[in-house]
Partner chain sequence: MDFSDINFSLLIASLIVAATPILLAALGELVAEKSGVLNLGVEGMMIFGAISGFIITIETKNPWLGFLCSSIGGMLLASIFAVVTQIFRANQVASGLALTLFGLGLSALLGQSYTGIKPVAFPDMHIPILADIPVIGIILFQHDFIVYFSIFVVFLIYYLFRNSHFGLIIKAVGENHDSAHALGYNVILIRFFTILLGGALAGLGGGYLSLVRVPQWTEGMTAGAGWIALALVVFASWQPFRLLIGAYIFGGITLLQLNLQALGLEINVALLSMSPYLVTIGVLVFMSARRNKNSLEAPKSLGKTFFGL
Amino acid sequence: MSDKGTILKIKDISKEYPSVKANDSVSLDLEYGKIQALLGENGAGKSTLVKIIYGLVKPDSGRMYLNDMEYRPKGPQDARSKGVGMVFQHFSLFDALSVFENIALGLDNILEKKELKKQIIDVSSEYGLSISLDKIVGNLSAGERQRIEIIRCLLLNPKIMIMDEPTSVLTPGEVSDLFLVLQKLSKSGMSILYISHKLEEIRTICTKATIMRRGRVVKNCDPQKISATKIAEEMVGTSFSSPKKSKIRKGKECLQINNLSFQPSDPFGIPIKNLNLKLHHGEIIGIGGVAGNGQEEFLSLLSGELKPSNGSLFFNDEDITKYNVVERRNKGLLSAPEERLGHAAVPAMSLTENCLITAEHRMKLSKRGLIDYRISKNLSDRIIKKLDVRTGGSDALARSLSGGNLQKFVIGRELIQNPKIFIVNQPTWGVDAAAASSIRQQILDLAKEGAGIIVISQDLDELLEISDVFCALVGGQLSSPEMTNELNPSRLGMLISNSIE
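That sequence in the form predicted alone, only its own chain, can you share it?
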């Protein structure tokens, strides 16, 4: 394969939906053997564009050329047959099956087991993607799961690989391993289109960046020659400031967790073992850890979705261990889970209707059992305006929003209710730099007003930026609290990767 010239040329691609023009005459050149970033704030049109390239969406107008031949994929399988592969942000794997079985299920062609195993081993060895084929996927880390997706893609011998937020749930070590793989693929002649909101990573791995804003390409640049702040400003079209953390004003204790334990019925669930933690008004506790160490179970125990097998939970000296979700919310303990579509929001319901899921009682959205849609719509409109949610309006279905915009709506829905305690898992997952800064500032402002906050995140930079106290969640156990301003990257890495002291 040549190491010069353009492998994929996109010319004046447009795609319009009823409420928004997602792509407006987009043009882009992807060069042979290059790792090129596709950047933009939430709703800029990145997802629509890569779905068009991968054959998931058909454009309204414009043309694409692959190796100087017109390229019109009829669907993903057609795109793969022409050499275009994609590794999605959300892994499409079956937890109860082995690594080998998952890879085999994802291939377009059926191969003999012996031949397929040989091919997997060859690809794994060539690119340093070591993985045990007999392991059950439900027991794997996020980094190992991602290797499966990459191997599955590479077995189809792609010329182009699209990667959507590939490092969103990876540890720093796993990110470094991934970058080594991508650089090796690039040197072998593969072209990689890389989508990420982590701008320092973009500056490390990419030699070219295409920046989109409101459906149009506004700039092509070398990200290694300009700052992450400048890139972010190009994405949003204006300057913005980093979150400003006030001096901690710790009030009295508002949440006490005593020997909280949970034994999941799910064979791949994580047991929670004797958690002990004290949260004060005005304090932000950051909970860090590798994905799959009990984050979801931890939040669900605090929100009331799961009942502990042992231990107790006190809210302002009141035992709320047996309280359900609604009773805890009425007290002022609010939460936002990691999975926004399907857990935090119902895909087929409008944004107004999704407000009712968590705010019906606290914001008095119903009277005598009847929903007041005027008040509900007003609340939805306020969230959209306050968080700058890019959507056609409060009547838009949750599934019609980009991941980042839905994330902004879900977080805004809880913050606008003025919680006394707020527990959130991955608050800025999948949102652009400006939106992440805005969400973090609002969390800091909430703490300044006296709320106690627990932020669960795999983004260690985020936790260092906003939290006062840090704990690591490892294998369903919490490490002893440490002051965040006294931690260094080495100590953080040790806490999240090692056993509890």
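Positions refer to the first chain, counted from 1. Just so we're on the same page, rigid core means the largest C-alpha set that superposes within 1.5 Å between forms. The model shown is predicted, which means the values in this text are computed figures rather than measured ones. First, how it differs from the form predicted in complex with its partner chain.
With the core held fixed, Pro59 shows a CA shift of 2 Å or greater between the two forms.
The Cα shift for Leu28 between the two forms, taken after rigid core superposition, is 2 angstroms or larger. When the rigid core is held fixed, the Cα atom of Gln146 travels 2 angstroms or more between the two forms.
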Given for the second form:
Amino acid sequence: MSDKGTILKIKDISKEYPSVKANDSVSLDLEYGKIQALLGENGAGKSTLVKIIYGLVKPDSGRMYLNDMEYRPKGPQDARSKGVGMVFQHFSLFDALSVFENIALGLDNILEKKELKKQIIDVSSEYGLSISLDKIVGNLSAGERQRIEIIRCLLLNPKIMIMDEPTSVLTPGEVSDLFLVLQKLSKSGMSILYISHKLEEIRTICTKATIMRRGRVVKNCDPQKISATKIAEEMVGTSFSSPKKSKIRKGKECLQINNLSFQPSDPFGIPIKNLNLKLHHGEIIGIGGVAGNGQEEFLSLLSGELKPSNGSLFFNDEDITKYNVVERRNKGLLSAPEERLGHAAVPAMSLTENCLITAEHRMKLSKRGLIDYRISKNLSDRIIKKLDVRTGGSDALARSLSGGNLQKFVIGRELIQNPKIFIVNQPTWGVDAAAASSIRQQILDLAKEGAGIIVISQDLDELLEISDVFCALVGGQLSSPEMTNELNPSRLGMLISNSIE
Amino acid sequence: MDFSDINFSLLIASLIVAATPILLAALGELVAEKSGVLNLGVEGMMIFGAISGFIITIETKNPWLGFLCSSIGGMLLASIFAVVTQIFRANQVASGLALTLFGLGLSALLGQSYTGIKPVAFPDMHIPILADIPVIGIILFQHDFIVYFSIFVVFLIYYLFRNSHFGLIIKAVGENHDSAHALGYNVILIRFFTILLGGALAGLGGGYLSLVRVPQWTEGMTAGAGWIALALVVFASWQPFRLLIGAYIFGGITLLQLNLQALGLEINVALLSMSPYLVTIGVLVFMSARRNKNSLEAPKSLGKTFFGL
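For comparison with the form predicted alone, provide the form predicted in complex with its partner chain.
Every chain and every other molecule in the complex is listed next, the one we just looked at coming first.
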């Protein structure tokens, strides 16, 4: 890695939105051929800064210099032509179009199909980004989609590549593939601005980090030289502790899953095959595995959204197989699905209304069919306070919240209802370190109070941290439960990568 | 009853004429919907095109100028829709319905003194040699310019969305306007263009109705053709060639049932009158039944207002 100095210099950038000062005189130097991290909690102003660099947002004040020349992008096209490329957090892809069409759309100069195809194949083989051009993007995995974005970005020969939380949707295998690509790119002289709040990742591949908090830069450091805890403390401004697991006090059996099977009608759905599991009061079962192995289906079968084609469910010895979602909720079986916008919460409704959706009966928010808005608002205020949800208030629309904050809200909404059984998929997805640790602590507290909990997650560290029993869900089949504290990494790898003998 | 009273080659030739207005309007709507705009004002744009073209033809005695003005008329109405929905971000469904009502009312007002007049005939093109082939010549090669133009537009739009970069951009805008914006495409400008194009084609379709198909001016003469065009776009799953088939089936059954009524067939007239709608929808549903999911779906941003970032 050659060190030729600064390629992009940002000086005193400020940007104010009606309710918040997103960037408050932010300065940052991006160096040649380096992978540099931009760190911060949800809402720290990282995304705004990046949008300013990429020309999507105009700053109120401040200047930027690219190779010592004043840089003031008029828009993304202008930024791209000056050598600044970006790979988005929520991929800016078009589901109904093919891979090739998606790539062609991201380019500013129109090329002959053949010529473009050749270039794509060259780039993808050079950096090991394999992709098939004729597939429809809607059917691809997150990792494949990201590859398209990266190829699209690379075809423009950028000098700077911005990556907004590139690993938040990837499986561990895909993450290490991505890191190899990034290292190759930085060796070839490209500067990468890497945004994340996953500290371990940053310690692995970044050599410089800029930490932001509430719109300001609070620290520049070399993440490989200081500890993850120290970085995390800088991010949140206070120190926080990782959740404490108390001794398991396993109670009576509360949920029994017998030979549960499900045959999806959707051709892309995953069939669930003969699933057996016993959950006890006070126990946390962690379900690990790579996304798309039946996690969604499993949760929906337990919550009552899907009806099994075979098998039965017993809740405290009562057969609940035929119960629908509301009946199960009334019994005390609550769940929180993975997709927060559109599944867990209705984007266009306020937090109070979203609260009503799952808590109406259990928390008695309505009387004789009429909604009591006073109590409902009260409840959602309590959730907001308890989980430190950063929002304008309980009247804010669900879609106005950042992903992490909405996640806190939808998890809090279930936790506050004192579930007897709680099933959750990806509880801390896209949530910053401090909030993730607080959510985990609350899950542990819930178990301590005697609830049985099933946590489905792709974050193995999370499962190892909080679960008592571990199973892997692979291809719609569940491995036999093992005690978490007896697991070692190689055994885990075996379970996840398949292999139920 | 005697079916030999029906001359089938003439029937097919006239079904093409009957289908052309709907085909043109539907093609315009297809492009607009591909870019994510749901314009329910097709009926209004058609009838306004019909009266604009009719008035100009009567006044100038030049049907070519009439057709030009029916396109311009459709575009004028479409531009109201474009300004209201794209710049002032009004709801597309409500604005489209208003546009239809406005077009119907305005055309009735303008057309008051033009009822019952016959316009100058628009000449058929007698394509040399080909037109003299028996049967096929009558069916295919003795039509007027607009019929051939509408078929040309089918090919053009097919090419636009299959092979051209511009078509790809239109599709992208209609699929996900936020992503398209993030890539730096001007969503509003592109939608303005497709809305105006839609208006021009709907207006031309309307003009064909009042200048060739009928040919005279009657208040409310589109009689739901614009709505049929809208439905055809959906049932043809946004594909121009299926649109062509759908429009011709609709035109064909419409004429056939009229012929059958004239023959005094002992089927309830109401049943016969509804048959074009049923058969067209049936055929298109059948055609789309076995296709894979992605090629069938509506553009994802269809009818949604773009707010920018």
